[in-house]
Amino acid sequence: MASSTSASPREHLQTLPGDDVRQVMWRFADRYDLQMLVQSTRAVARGPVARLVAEGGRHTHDWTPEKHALLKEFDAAGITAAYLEPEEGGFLEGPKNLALALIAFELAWVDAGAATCSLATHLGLAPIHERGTPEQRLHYMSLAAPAPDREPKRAAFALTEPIPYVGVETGMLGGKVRIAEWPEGGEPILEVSKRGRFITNMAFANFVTAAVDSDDPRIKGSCMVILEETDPGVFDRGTPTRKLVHQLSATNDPVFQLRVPASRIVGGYTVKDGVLIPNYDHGSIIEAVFRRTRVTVGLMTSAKLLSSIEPLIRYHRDRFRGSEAVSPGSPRYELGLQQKEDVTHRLIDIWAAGEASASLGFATARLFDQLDPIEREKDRVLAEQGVHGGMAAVKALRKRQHEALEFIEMQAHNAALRNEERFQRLAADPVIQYIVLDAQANVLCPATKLWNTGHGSVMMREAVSLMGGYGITEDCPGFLGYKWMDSQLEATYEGPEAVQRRQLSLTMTNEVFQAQFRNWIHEMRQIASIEPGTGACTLASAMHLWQWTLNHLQHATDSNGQKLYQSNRQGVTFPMADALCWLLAARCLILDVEHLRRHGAEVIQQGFRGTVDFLTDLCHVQAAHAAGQAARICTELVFGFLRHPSWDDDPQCAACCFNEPELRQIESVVPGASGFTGDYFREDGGHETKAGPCVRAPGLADFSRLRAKLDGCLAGALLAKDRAAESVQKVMIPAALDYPQ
């Protein structure tokens, strides 16, 4: 069996994976600028941020001078300018999704509130960055750049949270815009009214990008508007939100009643027949912003999980040291709680989940770095063809979808067996590449947000529980109790879990994504044939089962004749989205470890073999978890909507069951054959004591075969966990945690 564990001897993990390992796994070993950014961010996180947390900075939701001082630390470390282009005062060339992901990861390693504080300014700038006019981008981005002679201007992002009990619905905007003045031949002056809720950075923001809806027939639809603190009118920062988590970020409920020129509409506007038409509605701007920033939120929870490993190992080993009854050198002294399999196995589960979520998050961040320039090139090509966004662009892309499918199919073939000239032409076409990558991004982004924060918060509870009562104290090393609570908010930030599941239920059925998914199954089989200990074969079998189930559900009906896979049937679509997230995270971890195996030996001199062997075992553990989750969900959905047969279902029941005389006849011809029969009626009309005959649904034989195959593919997964647990007992860790510094 391809997914069985390797019989070759394995080395144990010598030290916890360091920067050299992470740089290779997460693909920034050749980016010196990002390596320096990681180091400067880490110095802030484990220095000023960690000290503020240790000194009780989280005990108030008010924005204190001590918290405000962190902003200057962010400026000095280059965190504030990381989002900006060099001509705007930044220092990083090119796309910055991976850079922002690394910043969020490093800060959240200590405190996610600090990460949110740093990234909220980027979020406030994002609408201008993604859809602003060239003049808006240059002006506001430059204002946000730190400079020796002035404080940088800070931004906030005001979408709209529903205000409880005042009649604001979730799907409606809470802000309004109308035309206050429109001088003859001059620029319209807008009057903006908005009440925000749970707006980050509002304690100190100098300008706000706010979503508003038209309240004037002379303005079409919705838009986003830039509001400055010096604009005439009311710029009320509001009261602090009484948060229980993320206290190192400033969150308020502001009120705005301001007059601004129409040139503040993000992306500009046109005038037609006396009506002001924004170039972008608020929905299209938010889509462009959130599809990127949700990735960093997902990575905050990943950082929490991986940051818990070292404190947990130290706590477990030191648990009995200092007792007179435990002498140095004894197993109880040296291993402490690590003598117990339950402790090491649960730690491995946390570690594997943390690694998989980080791999998924960073893979998605890199994907957006790849997608950003291709998207701009696609826009240019379409513009040359007279296509300018909106539905026209959607139709233009749809017409070329068959070429994207052709490219994906050719990707799976050996170069010698395909039309290489045609393949290279498609590979060089920005429109085709955009269709392919966009289909991936539309799945990976919500998957990162949903799985990393949702499952991550569950595993953070595990981490806290492994600390015993110590885990929910302020003195807990690594601030694990705070991190557990913070993860609950991260599952809600930028759209709660239902929003992510809803998006996935639509995007994961995209034909282009499904074609790539088929290639990914083949990719896992290929890895499994070379490195069977990774669990890649297990994962491939689970992916195959999931794809078969999705196709089945899209065409099947329940016992009442109702279609199963449809928009409002979230009891079907949402679990399938959950199952997919498990599979994607496990796949990304396997790919990262394979990349490390191929490219790490050149840069990692000590303990390379042990690190790769340990991470390979984590891959197998996580692949088995993912396969188990996917199998459970798929089986429930395939069989759960069938009505269970009843003994009273005559004549159907009689047709599917033998009678006792029939069995005797069969047995007389083929002795032992009756052992292969299922349900039967006794001569007195009785039957076995159970709910009814077993289910025999036509057309599900393939599912049963795939499920049985997957069950067998789990062989070796717990042997891998045993080996990983043994490594945890032997790995060397520093004498003390390196924060607060």
Second form
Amino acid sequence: MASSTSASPREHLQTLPGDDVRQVMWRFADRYDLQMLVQSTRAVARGPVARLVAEGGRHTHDWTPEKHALLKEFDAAGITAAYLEPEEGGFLEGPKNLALALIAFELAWVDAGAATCSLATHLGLAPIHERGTPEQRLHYMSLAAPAPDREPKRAAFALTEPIPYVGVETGMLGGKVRIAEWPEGGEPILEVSKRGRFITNMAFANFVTAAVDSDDPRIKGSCMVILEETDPGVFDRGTPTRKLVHQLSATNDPVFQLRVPASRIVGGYTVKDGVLIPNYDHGSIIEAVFRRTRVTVGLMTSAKLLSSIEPLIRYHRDRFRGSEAVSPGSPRYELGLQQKEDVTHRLIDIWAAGEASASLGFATARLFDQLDPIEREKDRVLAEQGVHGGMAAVKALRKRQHEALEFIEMQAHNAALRNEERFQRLAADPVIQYIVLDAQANVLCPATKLWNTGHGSVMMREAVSLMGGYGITEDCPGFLGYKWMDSQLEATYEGPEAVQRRQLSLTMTNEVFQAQFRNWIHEMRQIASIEPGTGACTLASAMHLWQWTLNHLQHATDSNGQKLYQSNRQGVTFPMADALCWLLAARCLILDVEHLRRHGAEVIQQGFRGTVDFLTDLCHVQAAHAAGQAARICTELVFGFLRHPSWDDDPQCAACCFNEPELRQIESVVPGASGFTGDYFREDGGHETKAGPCVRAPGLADFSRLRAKLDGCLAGALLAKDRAAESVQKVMIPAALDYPQ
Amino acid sequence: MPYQIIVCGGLAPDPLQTLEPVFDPARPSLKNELMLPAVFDPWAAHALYEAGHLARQHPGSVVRVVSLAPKAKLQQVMMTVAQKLPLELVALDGPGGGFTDAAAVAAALADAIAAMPDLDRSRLLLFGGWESATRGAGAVMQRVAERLGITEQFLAVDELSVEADGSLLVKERIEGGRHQISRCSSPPVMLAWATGNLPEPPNHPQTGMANMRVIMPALQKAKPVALEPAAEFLRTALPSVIRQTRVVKDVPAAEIAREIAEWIRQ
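Please show me the structure of the same protein in the form predicted together with the partner chain, now that we have looked at it in the form predicted alone.
Below: every chain and molecule of the assembly, starting with the one above.
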């Protein structure tokens, strides 16, 4: 077994990680359908999309014919149909979360607006896909499928953004539905009024799934309805939003005043005592939709970070070439700015962040692929037991939570040391598996959206800064300036950062998630024992510290006796959510690299060792960053709400301070011992020049021990960074960027 | 008449990659060759697009690609190529790059073609690139044809059309930007394509997925091929790049253009 002190020689990265490496890391090496989708999407992204960006397509927020032409490219490349089932005109079997994630990643590698444009169609269809009736699904999904003889119908999703000064607030839906006609024995005709804001695809959408609230006592609650452009009434696409980013997607503020049959209510309805009751309220629909689509948004920012690496390396190396004063072969000619440690180290930070965010995002996408069929199976099992959604389902799941916890506990044990028959029975139970995976998904999804976009935008700024003034020009290779601005929108749309933190603050305390998190700590220690250079041990220590802190905060009060971990105390809950995201991203990267280490050698014929060694160093760098962030946040929260002791606080000082004669006595008995006694009063009653006695919190000894241990765990992290930086100086890159093509 | 169109095509490093020849003990190669992204050789790709076009015009025709390349690399490239048109693959797992011997490559390809169980020479159109993007010798296709006993051979082909009587009209590129037009009564025939006239077909994942059902098994049972080095390489080098930069200020664009044109003429 390797030891952490062994200095086994490391190899350098020879070329930038290619498709073969990514396919293994992100687990689609055995999915040629996805590999082909990646290639076809890439050809669109680096061809027509990149050319449009280079030609100034982003200079207007209007939906131009040139932008519209991209839709046909998406259709031809299979991007539009990727969301659809084969019987609806699609071509991918099974869950499609990873497929959509890969599409978003490839498009956003060049331009995130194009990615948003593609994904918004899927978003518009998602309510129908997730909760529509079988008839609605078949009809609208088939309409959305590209066919040789007709253009597909395109969808938009109209929730609500607040519209200032016109009375539409965030808490309301900005849309109303009432019954216009209800013929005797016939289907009700609804009148839908909706004002949307920032609605993507609205310049060309043929139908819209809109969230509306009842404005009629004969309709209960809220729902989503499908509005078609040919429905009688007003289907006004509205004015284009004057946005500064994502200009390759169409965004408008539409107005709808339409009459539609009640069969357009997504998921259908029932009638009880003369009241129309939608089968799904709008909240339950968008919950199902957003928990999947937010993952792809997170990956869009990851693509930006990873796409910046090659242009940055090229810029740094070529920086001085062409000058008469710099001769070929000289270090300045060959390495350019890469001679400076700061440049390579900052690049490594960007790279590590990009890798970690991609790993987190793709892990989450895969998790949803795993969860989707289990969720359906769970619904079937519960339905057989007479449980049909809503609170009844929540209660039914809660009753079985202890079994899920038992399963997680057993997972941590060797097969020989557990009741294997019981374990296998729990593993085969869709309800138990749903509870386990759902707890993960409820954390990983907001974590991906929050961390990938939030921290990603910070790192994109870093990437732009590494290009100097070039970074904020239209000529910047890789469109880095645009990407930086776009990332800010990604941190905002589909639920801004506060929404994600809020969700995390609730879901991360779920006992089922916490039990899995404990197993993950153990998992990191195991990896560290075999591959000590990964930073997995550092990360495990940080995860332990975080979990201890969360447990402490849930029970602790501040110096005023106020409970610390509570809904309104976002100064406590939100930072803990932030810290968790760092840890999760670093963990996912370590797992991906370990997967590559185990399975990559079969398919990667050259340079495998150098690639794995380099990525291992990135893991270590990222784990150290994550540990540092978590430690800072945890320490602030654990100590920050304690009142600092005061010199005037007699009882406390008496308890914690010595006086000078006492110290002399101690020193006479044990020379040197006074150095360990902390604060003291001088004979004249004076004391050291500082705010007060140092904080002593006996109940926090465990925290201090964990924190001190974590500090030590950072050993080696910067050596890893040095090695990675050296690789960056040596890695071979293409002669030119491969887009625009 | 349905044709059996066989397209011989290898791989080439992606044209944007930095290529650096290195000498290893056995033979020269490109630095990090197996790590560099690869593409289907552009000359052979033209032949493939023409083959697809011809097959669509003549229902019942089959396009088969015979490729000698490192298997893992070939699989990656097929993720794109297989989306272009319906095709079958015969994969030979062997070295790629620009330092293989044309005769040895031709022998391996010809053996693979000859071994096809349902080969019907009366319908056989053998396609390939006239040249190659990997230091091509421009001799592989002729050698393959000779080994298969195909004597009707056309080089630098830009156009092929099938006449009403089934004869083949072939336009070959010759000096001076002109074409030589030949008529060939029937297959078998070998056409080594120049650039042809067709654009690259767009990617179509559905086509690719249909192709993959036969391509993946073909890749898995790719026959290993060891090419004996017939040539001795004494030295390899990239063409030297000359860059002359002069920093000037306040020079009109017309003057700069005149100076550049003059420099190019030199």
